[in-house]
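The chain below stands alone, shown as structure tokens; this is the form predicted on its own.
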Amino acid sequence: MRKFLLTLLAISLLAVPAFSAEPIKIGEIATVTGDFAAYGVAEVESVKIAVAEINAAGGVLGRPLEVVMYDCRTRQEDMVNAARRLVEQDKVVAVIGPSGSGLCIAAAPIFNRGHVAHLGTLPTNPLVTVDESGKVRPYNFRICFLDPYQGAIMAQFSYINLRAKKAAILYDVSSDYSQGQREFFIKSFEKSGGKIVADEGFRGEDVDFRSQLTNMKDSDADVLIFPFMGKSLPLAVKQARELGIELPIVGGDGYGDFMWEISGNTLRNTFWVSHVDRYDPTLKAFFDKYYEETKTECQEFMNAVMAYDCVYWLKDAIERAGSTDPEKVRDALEQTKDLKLMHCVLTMDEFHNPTGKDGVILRCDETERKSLFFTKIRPE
């Protein structure tokens, strides 16, 4: 029998007070290994912090939360296996994470057949919560904004703020996330009056982008658009600068502080859509606690904040449902309105997406070697 590829990590929460009641099991799937490992580790640590806080404060409905976590290794087959185990074997109330759109889309049928709600942390592709016909997936939710919104933010920022009229795109043809952002950027940029002068693809496992970047360099573009994530992102930035391309580079929410380790100061003049500003004063207490608990700086701050807030979103839903019945919790998630979380006030729309969130543009500062707040955009 093939060795099961998932790594089960039972999270022991030392801060749990002495509960006599049975724990409420919630599931978590994270990319602890694989290409998106940096994002997943931050999510795991943040979920641990949120659950410890909740348990220390008395739990939910008088019961402690217990997390059952699987590493999906950034692989769709492992994501599906993890979802199946959480739903069929572990009998969790709901599942949080991971961030990858393709991973969440692959496992969506499992959650809907099992009638267990899934809360995506940063999966921005529309198909995470609706099927190909546009019909909402009843058990799939997300806390982040979508690729159409993100693509429109990138287009509006490039056309208006950077005054770019010609854009060259490099994207991952094997990624739903990347293809979605590319599609929606093109639609919005051309609608504004911009022109796409190069459209170059690569596959997720590629590490050399010089051929595509050379074509982009020769395209007479005003801006480079990098709608992808993972290690490909800093590698592509570095190679672009090595080829002498000093144009501004704009990307989606794939930015992570780990990129400085690979790209170094070549990240200069790059701009990234974000869901939060790492240095927003309202987030300071959380990041201080993250450091206290992990003894590391929280580099993948978007994933960390989203995962942390997902736990509190689920807590609120269980309390409003007055039950741990997965169906009733799903109903409560769908009815979420004006819920004050750490990074936003959350209201669900009819397609299980948050409404009215601003997009934050981060600019990489090579002197401080960090991404700093540049502007906020809410596209029309």
The other form holds:
Amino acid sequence: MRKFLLTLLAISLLAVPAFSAEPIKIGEIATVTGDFAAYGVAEVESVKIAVAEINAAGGVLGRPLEVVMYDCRTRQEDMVNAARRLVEQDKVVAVIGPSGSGLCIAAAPIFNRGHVAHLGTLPTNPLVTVDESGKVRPYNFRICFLDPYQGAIMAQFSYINLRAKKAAILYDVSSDYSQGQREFFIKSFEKSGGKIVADEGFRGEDVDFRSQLTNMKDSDADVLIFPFMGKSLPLAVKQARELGIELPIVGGDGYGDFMWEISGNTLRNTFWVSHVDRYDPTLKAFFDKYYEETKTECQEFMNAVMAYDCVYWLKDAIERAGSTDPEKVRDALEQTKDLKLMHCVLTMDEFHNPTGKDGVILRCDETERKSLFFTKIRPE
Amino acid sequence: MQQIINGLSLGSVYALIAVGYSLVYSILLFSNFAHGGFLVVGGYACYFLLTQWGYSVPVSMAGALIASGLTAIITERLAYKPIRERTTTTLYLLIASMGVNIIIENLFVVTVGGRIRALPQNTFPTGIFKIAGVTLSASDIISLVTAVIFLTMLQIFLNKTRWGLAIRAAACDIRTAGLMGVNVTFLISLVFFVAGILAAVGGIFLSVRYSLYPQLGSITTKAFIAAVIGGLGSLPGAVVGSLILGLAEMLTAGFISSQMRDLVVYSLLVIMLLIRPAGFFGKAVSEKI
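Coords for the form predicted in complex with its partner chain, given the form predicted on its own:
Next comes the full complex, this chain leading.
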């Protein structure tokens, strides 16, 4: 018994350096409830995994990381409130998440006023890191590529790989994300020599797209372009197939495994831009660990991988800054160069966007009921 | 032609929901906004009976109808009855129903989560039929046929049974019906049970067609507008209003612009209220909320 107690004491003494040091607080905002709950839950779990790994390996600057998390429910006012609390009350070093562009744009002034860096996981709209006049927002960063880039990837893929000359677009008029991708798709597709034969809109909360899809069907298009996300995506795919449209469908990075539950095999012949390949061998260890920790498959894998890598990106910046001063951490984030992360080698450009990332195209396979790697594209 | 089929198919689902609104309105003279909540209960009950407890499709659907019907009765007993006994102002009932709707929606958010679900693909037959260049999906046909079956059954119930007669009598004047020996408390529960059943049918259809999430009930706003256009309190009116609304939505989106869809729907409502406040088939009443 005495030996046991002594061993216990020795273990606790060994553990003292990690636990006695004051934790470094990092903020996280996620959409844990609401329409994009699945994305937010994956984000929270991945951040937990990364933080646990870092802490187990001795923390950062000899101190453990501690996450302060708030749910923003996909609502901009909740996002602003969460950002304010993290910056003003919790005094975090930097904030990670969420995935939505509109949310990140809404809270950008708070981070810039409070001089705390913000790392968006999947906000692809250009205005996340630059303002309307094109000037960089000093405290806003992102780890993913942008909508113009995605629009160009979709256009090049449709024109070159699918040999489509005429495209019909369905987009969400109430979403910056959707509007941006549509605009850049049209620009890039027309520049390549393609023609837009139908351009139909819907409003975010709509669930029935059959009238627009009927027009698209009659437009003699070679490909359907779906630049939006959330529940609208699987519903639109399903309704298109129910109207007898068997054309290939190309979309942005809105794909999620949850779509199989709603669309089933109607996802056949659909292609989605992705930031990562779900079955990339380098990600396997992460997904295995995710399953081990949560007992669920990581369905929203893009946001999960981005959130995980954001934690390591922030760890690297704090270490290079040699300080937890938010200003110094911001400077270090800006100077990130050739940082090897799980899904990419990260280098920041002058507008706080990663440079030279490949766009992965996923193809939905109805026999395996999952999205498989199809090709990689890096648009000019 | 394709747009007309799309419109009729959408209108038939609206009709099932709108009739539930009208039924309650015809007796209690208030619009029960908790109807959307009953619909969500039906959808989730069917989902869990099918996927978690492994019941067959007919058993799960029957379970969903009963679950929604009972929820409607419980709501009436707990939320509306105490108000009815204290005041004759129906405005309080209307406000209470909005509260109940929010409670039901948030109960699902808290207990089962906000994620989007779908009833298993084999719940309804899938398939596409092409007739004279028009594409019809199996779900379009099933929703049209089910709407017709349920609405006919409701009509038979109201016209051929003793309780149907009592409901019709109460719709004319609930106090006199009470004085004539009709058990009004039971009658109101019965009306809510039937309305709950219709909401569940709508909920199952919407879940198959559009997926299932706690806010699914918000679609009942359109059904409510349809009921107003047709004439609140009138069952044929609810059906006609729904078909008009379904067609108006699809034709606007198809031939003008999808962004104009809601503008047209709400303009229709305003125009109707200006020209004929009682709707196509409604009876004029002084207080209509």
